[in-house]
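In the block that follows, a single chain appears as structure tokens, in the form predicted on its own.
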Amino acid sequence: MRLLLISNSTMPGEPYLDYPKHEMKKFLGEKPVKALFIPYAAVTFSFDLYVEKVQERFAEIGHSVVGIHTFDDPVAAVHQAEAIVVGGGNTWQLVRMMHDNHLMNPIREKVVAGTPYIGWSAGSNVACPTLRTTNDMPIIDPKGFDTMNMVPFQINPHYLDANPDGHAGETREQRIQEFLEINPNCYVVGLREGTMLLREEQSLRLIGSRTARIFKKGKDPVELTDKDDFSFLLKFPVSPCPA
């Protein structure tokens, strides 16, 4: 199982996409691939856009998109697919679709069997057992919280350490804790902004010039960087995050 969990799709001041271009490029080989595109978390613009604006950076790196709202079999189209791309948004919405298509088990057995998977943000949740450390509001029904169970703990991307100037609201770090006090064997990773997690089979590594927060009820939370081994969270044999 070979997957790229990206935090973010843009740092301040750059390009869309920029910062993980060469990851992605790195993580997909140098034979051009056309990649499935999963746009489902667009909410405030079109699918159509979303397709153009990753096409865009795809071909910068030599390998090119195609929308999975322009076939007529989604689950079909999955099975052909030489990679699959799910882009960020709102996660609740990304998750509803994917129900509506029935897109969760065929993605999972697919990547399984060996097909490259890229997410970023809502694409990144989806890659947990359940989306519920997503950031997103719950704009819609997701007809369930169990997503993919690609990696047997929970992501909350673009984690953020402090609250901003006037905000007297929960920290992310509260909110991760209030998740663990009801799954207590679950870990959770808070990715930052500008920093991605690479699995390849049972590796599991850091990537980007900033650290990851780990979070396990009854610890204190640890930071690791792009030179620790972050394979121990794969170690369950089934997923400790039950939806």
Given for the second form:
There are 2 protein chains.
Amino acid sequence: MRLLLISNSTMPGEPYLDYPKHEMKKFLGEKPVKALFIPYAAVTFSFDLYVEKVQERFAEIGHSVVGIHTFDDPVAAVHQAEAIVVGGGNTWQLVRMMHDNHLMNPIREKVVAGTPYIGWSAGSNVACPTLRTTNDMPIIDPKGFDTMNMVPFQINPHYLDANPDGHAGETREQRIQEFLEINPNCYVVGLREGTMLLREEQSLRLIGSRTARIFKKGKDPVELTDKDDFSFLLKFPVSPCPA
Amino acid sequence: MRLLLISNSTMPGEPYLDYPKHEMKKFLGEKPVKALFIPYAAVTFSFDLYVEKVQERFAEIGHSVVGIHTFDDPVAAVHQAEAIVVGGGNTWQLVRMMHDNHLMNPIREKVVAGTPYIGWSAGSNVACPTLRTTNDMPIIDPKGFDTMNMVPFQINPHYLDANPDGHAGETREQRIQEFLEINPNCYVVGLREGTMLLREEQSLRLIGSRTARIFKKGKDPVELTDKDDFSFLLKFPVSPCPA
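Form predicted on its own already given; the form predicted in complex with a further copy of the same chain follows:
Let us now look at the entire complex, which starts with that chain.
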């Protein structure tokens, strides 16, 4: 299975999807790929506009995207895809539309069979067993919390160390500790902005200059770098993080 | 209906539940009240410990709490309550346990019949039609997004204006705008830390020195103060915010 799971689309002050484009180019290769793009996480702007924004960046790296919403049969579009790309936005709407369109299993099967998958933010969340480590506001009932289970751990994208000064709400770490209380067998990767996870079959590593924070119930959180091997996170015979 | 809906338990550097205690005292009155406390939102510490922390503050204002988890029949405990108090923590676990224990309707009916209700953070969220404006991580499937619908609008507790510097994730306002896209008839009140809403029958007002930010689709957000009348938010013949 080949996955590029990116924390966030854009660093402050940079153009949309700019920082990860070189890694996306390496991941997709030299031969031009026409990727199927799933824009369902867009809530306050149109799917067409979303495809346009992503296409602009893909054109720079010699590839292209086509929006799944332009196909009459989205499942057939998945079956024929050369690569699958899922963009960020609101995870809840993304999951609801993926369920409504019966896409979870077809995408999973296609990717298990070798089709490369790129996701960022919500698109990385749905590669996990469930959406239960999203940061997004639950604006709509997703009709099931299960997602694609293409990695057996949870990602928390946009992982953030501190609250703004003077704010008393839970920190991200406290929220993840709550998740671990309910889901004690599951690993959570706090994936900071500007970083991504690359899965190539049974190998998993971090790309980016910031560390990732690994959480497991009963253990102190660990900071791992792009020099470390993350593959232990894939080595569960069955998912420890029940979908 | 009498509701005191508090944004957050505690201001940074202060003892637990300290800042709202004078308002809680005014709300409950001079005669000692033994309130039923619902500690279900506690995830990383015990319900007993939660009751203890709250009891400490209630004792200072001449009242007391007893935890609902100490009753064999939680619904009967609601029927007999002099006041109902729902504490913060994780909204998702709170809602799941309220559903599992069949408490949503009994509490609503008891409060509609005149029993005073105090909530903070998650406890304020569940007074709304749904949990869909919570900030919490969805650590568990709540088995339904509907909550108690004791006000016909949504509260976003711990409302926060900005992200920490250099963080690119959605701001709270952007998340609420996404909610409004999907729920265009619904008002959302961004309730900043240190503030609360007081409902006395058909009157609603803000308590606290910071303004509240009122959101509605298609309108510019409005900042209202403790001098303003919030009662327009109650004046829908039916809930505009479908539960």
